[in-house]
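In structure tokens, one chain follows: the form predicted alone.
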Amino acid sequence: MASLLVKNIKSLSLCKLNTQTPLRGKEMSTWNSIPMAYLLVEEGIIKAFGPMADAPSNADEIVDATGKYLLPSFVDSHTHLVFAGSREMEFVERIKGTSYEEIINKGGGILNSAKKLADTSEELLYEQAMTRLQKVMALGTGAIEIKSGYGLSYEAELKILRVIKKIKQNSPIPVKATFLGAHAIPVEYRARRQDYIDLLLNEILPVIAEEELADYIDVFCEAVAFSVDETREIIRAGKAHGLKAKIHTNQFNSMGGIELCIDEEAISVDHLEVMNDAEINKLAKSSVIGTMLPSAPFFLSDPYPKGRKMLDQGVALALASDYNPGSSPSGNMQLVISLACIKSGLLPEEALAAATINGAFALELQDQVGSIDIGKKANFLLTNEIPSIAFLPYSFGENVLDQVYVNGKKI
């Protein structure tokens, strides 16, 4: 039985959580850690850990982690990893003063990506996405969600989902798939919105269910995309096909998406740049996870989520990258953690909990990843020799990881 022993760990973090619900409030910053610790892995699974005084004497492979922190890998619970081409010219347009919403209304944004994707083969989409996956894994991501949504047609949405299914089959880390056909209204359907929704629900969803192409359903519930009533219709259709909801909402407007998602028992509400006090209070009292995507407002120069206020009110917060070609062309979770601290007021410990165990809950993967617990996958990170855990968000833009392990193997 192949075994790995990591010894002399400066601090083994986010361990022995054994929680059945996402962390909230003070739990976000008071998680367990063990100074001068060891970790034992057998066949890719965490077998044991504790203080060095209790460490076994040998293993097939031994790593000396003197001066280094050991963390569970990041769980990126909101990405659009499968896309075709970049959108740097829109980036330039925004620098010149054009807003993201204006770009969308002129046929750019999501619609621009949909045009490029329609002309890209399934094989090339897969190759490009796997390259991106390897890059984010090297930066510490040990589980990920990938959405469709850059297809916006019967053929293209299914093409993306089939690419994601292939990624699932070949990825060394857990992957969850989300159907986001309701990402935007295609130009040809703008005068007949319900026809597009009917296409999603009556033609695409049955194929998704038959081929088991998705775990979740998503809707961009925004003034530039889908109304609350339309979102409700799509969520309920997804439920009927066994897909739970993870919803984009409150990125630009507060329009009832939070209340809807609570009523419909969504797994998470994602973005949350625009939140009023009543919405924060309702979200805090619900079981719905609030996922912040701070690299999106960073890239778009938009307001940041009120992370400190949400956390203090008791919202179960997660962090994710929103990796996509238009509003967050980066999957670097280390940067996401830094931005959550710098711009949304989270403490380093809180941001790390949001990016690990709460992200795992947002993908219903809490039994596999997100913390250092016996029986979970040995997906973990060793930092460089850093002075404290706060150094990770403090040194924004720098990769502070020395080694990344997936299933107990260094990558």
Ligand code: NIG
The other form holds:
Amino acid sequence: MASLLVKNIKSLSLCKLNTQTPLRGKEMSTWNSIPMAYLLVEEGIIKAFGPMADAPSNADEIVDATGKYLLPSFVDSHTHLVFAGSREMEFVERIKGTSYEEIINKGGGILNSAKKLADTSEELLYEQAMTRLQKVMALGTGAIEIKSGYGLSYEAELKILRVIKKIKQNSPIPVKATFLGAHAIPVEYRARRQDYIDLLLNEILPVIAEEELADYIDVFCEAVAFSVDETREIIRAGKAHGLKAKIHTNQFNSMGGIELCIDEEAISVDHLEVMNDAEINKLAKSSVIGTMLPSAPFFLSDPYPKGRKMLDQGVALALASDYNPGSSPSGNMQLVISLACIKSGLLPEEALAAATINGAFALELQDQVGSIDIGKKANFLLTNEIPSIAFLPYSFGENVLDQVYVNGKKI
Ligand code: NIG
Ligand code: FE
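Can you return the structure of this protein in the form predicted in complex with N-(iminomethyl)-L-glutamic acid (NIG) rather than the form predicted alone?
Whole complex next, starting from this chain.
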């Protein structure tokens, strides 16, 4: 049996959580860690851990982690990893003063990416997405969600979902797939929105169910995209096909998306740049996870989510990258953690919990990843020799990881 022993770990972080629910409030910063610890992996699974005094003396492979922190890999619970081309010209337009919403209304934005995707083969999409996956894994991502939503037609939505399925089959880290056909209304449907929704629900969704192409359903519930009533119809149709909801809302508007997600028992509501007190209160009392995506407001120069307030009120907060070509062309979870601390007022410990165990709950992968617990996958990170865990978000824009392990193997 192939075994790996990591010894002399300066601190084994986010260990022995054994939690059945996402962390909230004080739990976000008071999680267990063990100073001067060991970790034993067998066949890619966490087998044992504890203080060095109890470490086994032998293993097939031994790694000395003197001076280094060991933490669970990040769980990136919201990405649009499969896309074609790039949109740096819109980035330049925005620098010159055009807003993201104005670009959307002019037929750019998501529709621009959809045009590019329609002209790109399944093979090339797959190759490019796998390259991105390798890159984010090297930066610490150990489980990921990937959305469709740059297809926006029968053929292209199924194409992107089949690419995601192939990534899922070949990825060394767990992947969850989300159907986001309701990402934007294609231009030709602008005068007959319901026809587009009918296409999504009556034609595409049955194929998704038949070919098992998605785990979740998502809608961009915003004034520039889908209304609350439209979102409700789509969520309910998804549910009827066994897909739980993970919804984009409150990026630009408070329009009832939060209440809807609570009523419809969504797994998560994502973005949350714009949240009023009543919405924070309701979200805190619900079991819906609130996912902040701070690299989007960073890239778009928008207000950041009120993370401190949401956490203090008791919202179960997760953090994800939103990796996509329009509002976050980066899947770097270390930067996301820094931004959550710097711009949303989370403590380093809180941001780390949001990016690991709570992200795992946001993908229903809490039995496999998100903490150092016996029986979970040995997807973990070893930092450089750093003075404290706060050094991770503090040294923003840098890669503080010395080694990344996936299924007990160094990558
Ligand atoms: O999460 N907000 C909607 N979707 C993405 C952006 C998509 C794009 O601009 O291509 C997001 O920010
Ligand atoms: Fe997104």
